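To begin, one chain is listed below as structure tokens, in the form predicted alone.
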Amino acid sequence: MRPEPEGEWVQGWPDRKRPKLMPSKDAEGRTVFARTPLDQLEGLITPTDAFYIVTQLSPAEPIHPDDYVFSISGLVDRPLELKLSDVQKMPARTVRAVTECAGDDSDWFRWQKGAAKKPSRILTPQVEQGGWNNMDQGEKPSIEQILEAIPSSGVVSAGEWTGVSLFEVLNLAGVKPEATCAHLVGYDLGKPDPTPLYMSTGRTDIDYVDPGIINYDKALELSKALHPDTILAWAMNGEHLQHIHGAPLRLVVPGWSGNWWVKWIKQIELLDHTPECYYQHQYFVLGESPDDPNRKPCKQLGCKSFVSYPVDEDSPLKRGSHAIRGLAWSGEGAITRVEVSVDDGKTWHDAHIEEHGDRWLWRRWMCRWDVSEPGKYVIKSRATDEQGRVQPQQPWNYQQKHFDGITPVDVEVI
């Protein structure tokens, strides 16, 4: 077993080292990108201070909850302006769910193509200053510089979100029959940097559509907007939202990748068409190439699992009994089965799944491995969800989004 690193003495007791984010900051010193140390997590909920952070544009300026207001307009019977206190008087709903960046683990796509070394589940530090969305200031960086500065792993966490179902708010305004989508706009503002596009494609010769200065926005199809688990959240993990996580009010879209989870809600507009949102039609898309006429927005996550112990760096292991363990989740609901192989996929055995009642939350799994023979072993896991989808679901795509492939762990037993 991996030794648990000791931390500080807390309230009179020796404590384990607590998981910490690895941040990258913008030119003003604000954290705009940080990854979750998945190998250090225990339990189901990611501590807020270890919860991943991605901001595509400049973060919104902090708004005091008493001063916060957002609008509902468009194809509604009653256009509204609501305060945070208004939505907090409505029936509350708590949803526990995984949120995963669409680009999480894209390094594994590159590794499968032979274009990168095998990624590690143990995080290594990324560029602290200017390592996310302002690398293209001045001279264009090389793709090697970008990939080194911005690793893709660890951009996934699980939280408990408390707020109000979006459909309750929309019903208050009255949805007209011709409405087909909810256009949500955040207070965050800026000019999209092409660096994330270069990183995701592994190329710097991609044509970049410059939309100018924009607010972050997404056009959510009405059926998903009206799902009771799609909520406007004011609390996270039992406390009010932190600013960087979208306070005072953010969208939570269980099962869909994190780019849909609009922070700092400014405006909700009901429309009878899908507007040309940059982060829906130019970036965060699935397709075989930039010219693919059938490319589509990233939406539902695939079916995914990974091994958190052991990892490659834990070698060599001693002969004896080991607990192989990991996490599994799906964009289509609950995980119902996890299988484990210790012989590179030749044979598979069912793992024990820790059951709970939250269909959008990942499940912890484990299996006991009794190994008596020294040698080299390849450990793999694969998940099945309640829709019958078996890992993997998402094929390679040119922006390398929604990776859910089966990843090997190479260990030696002595």
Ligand SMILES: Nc1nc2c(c(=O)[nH]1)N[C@H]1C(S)=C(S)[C@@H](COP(=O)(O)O)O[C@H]1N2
Given for the second form:
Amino acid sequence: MRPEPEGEWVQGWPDRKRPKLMPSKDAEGRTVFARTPLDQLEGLITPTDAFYIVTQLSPAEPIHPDDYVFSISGLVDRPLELKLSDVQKMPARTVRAVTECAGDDSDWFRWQKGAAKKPSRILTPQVEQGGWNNMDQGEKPSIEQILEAIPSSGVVSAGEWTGVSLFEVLNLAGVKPEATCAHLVGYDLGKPDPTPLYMSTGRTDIDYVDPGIINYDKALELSKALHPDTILAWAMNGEHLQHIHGAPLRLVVPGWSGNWWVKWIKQIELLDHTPECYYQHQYFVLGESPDDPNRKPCKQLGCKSFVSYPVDEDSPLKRGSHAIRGLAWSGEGAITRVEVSVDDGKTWHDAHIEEHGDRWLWRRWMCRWDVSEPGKYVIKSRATDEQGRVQPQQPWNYQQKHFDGITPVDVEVI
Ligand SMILES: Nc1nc2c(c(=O)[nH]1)N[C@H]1C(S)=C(S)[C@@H](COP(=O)(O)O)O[C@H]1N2
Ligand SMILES: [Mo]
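Other form of same protein, the form predicted in complex with the named molecule, not the form predicted alone:
Okay, now the whole complex, with that chain kicking things off.
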């Protein structure tokens, strides 16, 4: 069942229910992980208070914006230490983009492989206390308990990010011609918890290469680092970045999965090689198995759409006319086509997709459905992007990342 539409009073007036995150909190009651209620959202931009949250280590200590500094070092002509006010004096750039955690919808991979329980897109409460990165303390829960406790959907949102192109900041330091990689390091420290690895693979017998206490870091290839839409952002959705989203400064890497979007930037080091990063070479990798010699880091997202209305829980539907609706996005840029099927993929019809000029943002689509025959229906959607890539792009992989498969909706019409 969908929640009742009535919510709190706002500014003294009765209001609709505001979309709320489904949070997991640390021992101090601070949210460290949260999923977005996609079924309750309208429009293109996810309100900040409903924007999903993922932290792999312990979140960084908050830094006052006036005290914040980060460094640029390595293969540069002029190593620099910059303050927030320094980057705010540079030419600003605003990018609207989808952020999707590499593990979004990973349950659907398991379901495609034969897991009994069909995933749901309606959020249900998950472990409130502890969160996923504290779940291995004390009694160790089984993989089944973890998977049951923390569904995978809803770790995707869309935001408006304001900052400065990373290339402008790098030019200030002067990148040496030998540089091939920007190594970005966050202020957050910790020991990676193997639980997400166990969770995503559904196995605990996997070699967990313990890197000890590390800063969150990523090694971004220079061509993506120099793309004008790769920005260092200090604002999100028209206001200063919130701490948990990486304030004072975080990286925005449109088209690439969330793990590239390094929060709490501490250091940018230019290198002529790719350093080993836990969240790039151990976790967030695509491959057939842990010993696959062709394992490679998760980078750009596939091509994806899903049906946000109706969902299985809306069943039964009354005969008549319905609006089938949903969202579509791609790691390669704009979505150009969305098709809908109401007969389990036998026939497809073009959906109406909303026009807008932001190639990294998802597009809303809808399709009117006039249904007069009672019975069981399977609704599907399929997206195509400007590169001609058709959903799905990403095959099954052992860490179950970058799921972009077709997710059927089962409804009964009465
Ligand atoms: N410094 C740092 N940056 C990070 C992370 C982190 O743990 N530490 N998590 C990454 C992951 S896995 C995701 S999906 C996104 C989530 O960003 P959000 O919490 O702002 O939605 O941040 C990325 N950037
Ligand atoms: Mo993520």
